[in-house]
Structure formats: structure tokens, C-alpha cells
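What follows is a single chain, given as C-alpha cells, in the form predicted on its own.
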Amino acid sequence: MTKLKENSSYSINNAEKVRAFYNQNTDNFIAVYGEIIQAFRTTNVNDFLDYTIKSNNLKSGERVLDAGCGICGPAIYFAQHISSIQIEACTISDIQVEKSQVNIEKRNLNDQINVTRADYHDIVKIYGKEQFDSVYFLESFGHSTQKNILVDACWDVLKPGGRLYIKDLFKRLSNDEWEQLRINQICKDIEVGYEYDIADLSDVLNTIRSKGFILSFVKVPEVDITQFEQLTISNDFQNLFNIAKIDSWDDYIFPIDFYEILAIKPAINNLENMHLYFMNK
């Protein structure tokens, strides 16, 4: 069953502008993506599914919140790979829940996917308290622009011990002058274009580390280079939708960098006995 909320409490006016955008864009991401809304993936995008659950630490029996979740394309896979998993996802887009729910009846899941409609903001109000073993971003993480909030609503909805993933790009960095200041304002063009704000990689680890979660990785996803789609099916996208062009290979400065992030909420929140989360790690 879906449950609806119509208000977030944080940066209203942003969520109203990403719901928007979804509603009107799900149908072209669908037609170029198909059910995985990922930009940086391989040719065969359950590979790289394959590697996220491995990545995340995935297990049987979990239950796990796909926050960002798009229309179940990652969800529905794990659940179909996992025994016994129990996801709950939540998007802001009506279009994208609708879709979600056909798309987990067709494939038999409906015990074992649950999508809410509401901004990922208020997910402790949706869930309540440590409920989840793992909360993860997929390209997802980037449409709040307030990280911070976020971050304190996934500490807050995760079991001691549970996971925090997330696999986003960020922005790129240069010593060059003019070469940053090309790659800021592409990335602006990105973010008006998607509704979406870029992270700053160092703002994201210094939010997640000052929360009190244990930092396990920050990597670039280790996807071999002959299996990775090279984003040709992004460059379609904004070829198609005219969303952030790429006029030319020849002269083009990329802008972000892809990251994967883990981190955990110690199983001891005692700060005195903090030392015994790495001896028994």
C-alpha cells in the first residue's frame, strides 16, 4: 500500500521543484535509461547492480530503505537477488510511484517492496527510529540541498551498526583557475538543468564524520574500465532533452568525479567505549 505525504518539512519549495521535474521527465529518463536511473553504470547494468549489493553489504533478511528509489529498478533487482530482504522506497514523484507499483506487482514483490511517496527528508516521520540495517543513495543523495538534514534523518531511521551508502558524483576539483571555474559553471548548467546540487565531496565526509559515523570507504566505484558504459547513454539524454549538452568531445572539461561512500553507525554509542567498535570490527 502507498502512503502519501504531500508536505516535507524541509526545503519545500526544492522538493515541489524535483517532483515537478520527475513528473514530467520519468517517461525520457525511462526511454533512455529504462528502469536503472543511473549515469554511471556498465554496459550490462546488472554487473553493476551486482557489484552495489556486494558494495553495500547487502544481505538476506535485512531491511533496507532505497531513499531516491526512481521507479524500483535497483529495488526490484536486490529483492529478486536477495532471499528475504525487505525494502521500503520512497520518491517524490507521483509518476515514479505509479510506475514503481506496477513494475513490483508485475514481478510477484509485493511482499517484499514497499514504495512511499515523500521527500527522503522525512523519512524518521515515515519510519520512525531505528528501523533499517542500510539506508542507500543511488544517484539520489544529490537533489537535497540540505546534506546535513539528511544526514541526521539517516542516522536517525538506522540501527546501531547499520549501514549509510551512498554513490553520487560530486564536483570536480582543478588547480587550474580557469579550468574550475569551467567546471563550476557546467555544473551549474547541471543543476539547473536536473534539479540537483552537486556535492563538495569534503563538505559530504565532514557531515557524515561529525554526525559520529565511522567512515569504511570513500572509492571510486572499482568497475572494470572494458565493462563501464563510458556515459554514452548520459550524453544521449542530454543530447535528446538538451539538458547540460555536450556539444564536443574535443573540448569538453568533465566536471564531476563518481564517488561511493560507506559509512557506519557504531553499535556503541557510548563515546567512552568508541575504541571497542574497531576492536570488534
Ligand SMILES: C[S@@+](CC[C@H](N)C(=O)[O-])C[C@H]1O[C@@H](n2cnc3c(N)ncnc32)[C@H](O)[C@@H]1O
Second form
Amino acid sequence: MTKLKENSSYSINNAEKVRAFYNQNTDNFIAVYGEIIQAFRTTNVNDFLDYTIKSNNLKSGERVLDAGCGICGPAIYFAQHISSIQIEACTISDIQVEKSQVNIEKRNLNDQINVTRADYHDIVKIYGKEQFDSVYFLESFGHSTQKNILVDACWDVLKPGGRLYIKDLFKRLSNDEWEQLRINQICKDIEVGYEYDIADLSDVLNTIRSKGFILSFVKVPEVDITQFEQLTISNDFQNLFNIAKIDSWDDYIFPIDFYEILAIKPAINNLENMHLYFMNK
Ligand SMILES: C[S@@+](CC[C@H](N)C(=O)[O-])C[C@H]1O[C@@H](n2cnc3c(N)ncnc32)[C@H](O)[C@@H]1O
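Next block, the form predicted in complex with the ligand, ref. the form predicted on its own:
Below, the chain from earlier opens the complete complex, with every other chain and molecule after it.
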């Protein structure tokens, strides 16, 4: 009998569980979050989407991939605000595809957004190589339990000079051993509740850099503190639907940090000229 390899995608890809999770919970997400399923946001979520456009430098005429698109709330906003941008969007959830299609149709954006039910680990097979100016993940990257494979796939589908943009939550670090243990425990609860695999920032940066991406920045999204939504929506969601609900605030420690990462696939495919990336381009 053939033995499955320890690291085969069959044994460690969690995507089917994530699919079931979103098929079951998308209506609940919509009831609390609306069309943008992101915890870190501004009170007026459109301000955060404007910020995302600038941060990922999305431009008119580009072809981009929204990996983990939800019900296409962000893709619709981008298509309405960036002329002739072409967005391929994919989600693991069948229900989200159905809802996305209705939302896209309602806004007459069929010529700008195409949504596919797909596992984002399979994007090379689905879209082909060197297709996109940007691949972006808006609080979706951390669902992957195969982040190395996912970064490889992003590299392949990006055109030379293309941008990988990830906005997500990452495990907080503490130099206090007890505090770190508590952080790890609370992260575990979130992972179980949301079918997430909260990333370690250093691991992700190492993966991206070892692949050959040039790190452009890593930072906390720069929103005005008075406009920050304070994560009340995600707390409401957890309490209402009993997902990763915080039962006691005794010895609770905030377990995550939000960061955005921008990395460039070099346009120069020549190791001798790589130093040019550090000059003012
Ligand atoms: C928190 S929601 C964010 C949705 C969207 N980016 C937004 O801002 O509204 C996470 C999304 O990641 C998608 N996702 C998770 N794992 C995936 C996978 N393996 N392939 C494709 N999509 C995935 C889910 O289907 C869901 O749409």
C-alpha cells in the first residue's frame, strides 16, 4: 500500500475545514461585519479600503488576484474606485461565491470582477504563471496551514515586478515566559474557533525573503487612532455566535498584532543586478 508522505497536501491542507466553516458561518459574518469581513478596520470601513488601495498601490488597468475574497466586498469597492482594474477573486466557500456573484451583478461589475471557487494553494493551476500585477490577502492568508506552498504559488502567478500584499494577524511575542504561554493558549482558541493558523511574523518574512521577494515594508496599518474601529465588531461576533468567545477576562492577554506586508517579485531576473533594488528607483 502507498504510504502518504508526512507533508503531502492531503495530510496538512486544512482547506476543506475552512470551506465548511465559511459555508456554515458566512450569513453570521455578514450580519455583523457587512460585506467586509475584516477585524482590523476603521469605523467607516471605506476609509480602510481607501488606505488599502494606497498601501498596495493598486492602479488603473492592473490585473490583480484577491486571494480569499469573502463575498467580494473589497473587490467591489476597488473596482468602483479604480478605473478598468481587472480583479480575479477566489474563495474556498461555495456560499461566498454565490453571494459574490449576486453582489457583483447588482453593481454591474461583471466585466471587472470574476469570482471562482478555489483553494488559493491551487492558483498556478487555475490562473497560470505570471498573470497578475498584485496578489493580495486581506485577513485570509492566515487560514493556510501550508504558507510556504502558498508563497511559492504567489511567486509563480505574479508578473516580474508584481506585488504580494498581506494584511493579517500575527502571534504576539513576549519576553515573559508565562505571558507567552497565555498568548499561545489564547491563539489556540482563536485557531480552533476560526479554522485559522495564526502566523509567526518572522517565519512569514523568512519564507517571503527566501523565495526571492524583495521586502518593501512591514508595518502596522497606519490608521488614525480616532478612526480605529477598536475590534468591537469582531468581539460582538465572537459573543453572538460563540466562536472563540472570551469566557473570562482574568489573566487575558491580547494575543495578536496586525501587520501589513508588501513584497515585490523582482523585475530584474539577474542576481548581478539585485543590488539595484536597494537604490532609489
Ligand atoms: C476573514 S475572511 C476575509 C474575506 C475578505 N478578504 C474580506 O476582506 O472581506 C477570509 C477569507 O479567506 C478565504 N479562504 C480561506 N482559506 C482559503 C483557501 N484555502 N482558498 C481560498 N480562500 C480561502 C475564506 O473563504 C474567506 O473568504
